[in-house]
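Coming up is one lone chain in structure tokens, specifically the form predicted on its own.
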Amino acid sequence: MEKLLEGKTGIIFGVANKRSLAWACAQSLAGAGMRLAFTYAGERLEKSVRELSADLPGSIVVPCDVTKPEEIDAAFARTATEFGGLDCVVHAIAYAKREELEGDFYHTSKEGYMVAHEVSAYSLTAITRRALPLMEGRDGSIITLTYIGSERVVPNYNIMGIAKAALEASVRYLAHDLGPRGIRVNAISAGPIRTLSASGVSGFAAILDYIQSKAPLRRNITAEEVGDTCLFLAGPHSRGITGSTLYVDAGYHIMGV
């Protein structure tokens, strides 16, 4: 029986380790059939990266550092090099100084602000532009993933929660300015989860207690749960959603106490 994403590609960016919820994302979409391209920051990251990918058949990996324009030009020339053309992008990036991340949110600095948004949030649109032409005609789909912490106040999650909220807009945008173009733009709300990102939180763990005991499912979720709703929206079976942020939450979104 033929895969539901047979033939199709991808290039996910934000792979750290096999916590990551894009290696969540990248094993559901390879799983049904997709061919994928992953992205590394820096040399710390790229042996990691390449570990991982190597169990994914066809896989490619290459550098880019979305700060450096060059490097994200330089990634989807090779993709287009190795793929011709693309039908899914997974943004998983996300980034903000540690010391931004606890204490009251009025000492944000002005340097700290402009470095969560610029990685957390522009990066989107700056990857958006580049795919475009290699997007054009496929009815493609772009994925991005983030938190409750850009509607709500969550301690300690400071300057991300604001980023979140720009890269959350930035989705509604770009489905406005794509859809002509058969291209989707959604986000996934994921509930927390022990990675290397959220480990830069002050006071995870109780986060983590407090969401199980609070939300309807009575626990939190799971990497998979995130991976798979990922190839929902990478899929023909969501070709009608675009502009959304879905929640994978175990529900907690809806509660109010």
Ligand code: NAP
Given for the second form:
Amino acid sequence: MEKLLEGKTGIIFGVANKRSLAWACAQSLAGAGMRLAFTYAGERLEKSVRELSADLPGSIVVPCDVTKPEEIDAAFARTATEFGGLDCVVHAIAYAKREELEGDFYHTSKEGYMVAHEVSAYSLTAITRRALPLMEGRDGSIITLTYIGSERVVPNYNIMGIAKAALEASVRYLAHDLGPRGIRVNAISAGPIRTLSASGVSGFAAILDYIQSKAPLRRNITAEEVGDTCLFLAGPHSRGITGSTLYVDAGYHIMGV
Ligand code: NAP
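What would you give as the form predicted in complex with the ligand, now that the form predicted on its own is on the page?
Once more the chain from above appears, this time first in line as the rest of the complex follows.
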């Protein structure tokens, strides 16, 4: 039987290691038959991304630090050569200086503010602009990852919360721009999961304990649950959804106290 995403192609930004939410998304998409391009930011991560992707037939690996416009251009040029077109973009990258992820928010430096926004929010728009020519006429889907710290105060999340708010607003504006071309843009607001980035947020272990005791499902979520929601958003079953933020957080976002 043909798989749901057989013949489709996607590009995934943000695999650092096997715990990355981008990797969970990749596994769900590849499991449904999608052929994938993986980007890595800097030589330090190349080996890890190549080793992981080696198990996914037909995948390619390209360098792309999103703070370097020429690397974004080159990543899409290579993808165009290899794949011809693109049906899906997964944006699962974020960065803030470690010292900005603890203590009082009002200490945020201008440079810390700028770099968090450049990598975690603006990059979605920069990537989308390059992806567009490859996505024309294919009813494609662009998916990013966000966190509830954009809407509510999560102590220590600080500048990342502000950058995630900008990211979610970008999703809505991009969805408006691209809807007439049949391209959908959505965000997954994931509950906390232990990854490399998450370990940079001061007090992260306490957040996991808190969610487990308060979320309606009384547990934390898994990376696989994020991956499967990505599969839903990438495929035809979500064809009527765009500009939305979907919560994969064991229901935590409905809680008042
Ligand atoms: P992760 O494995 O550390 O992934 C973050 C990725 O962003 C890494 O591959 C990182 O590469 C990349 N990145 C940072 N700066 C970059 C740059 N300049 N250019 C290109 N890539 C860059 O952590 P993750 O938790 O899976 O994060 C993925 C996404 O999920 C992020 O947007 C995060 O905010 C979001 N999210 C995570 C959680 C959670 O609890 N884990 C919850 C909700 C949302 P480097 O290692 O080289 O920096």
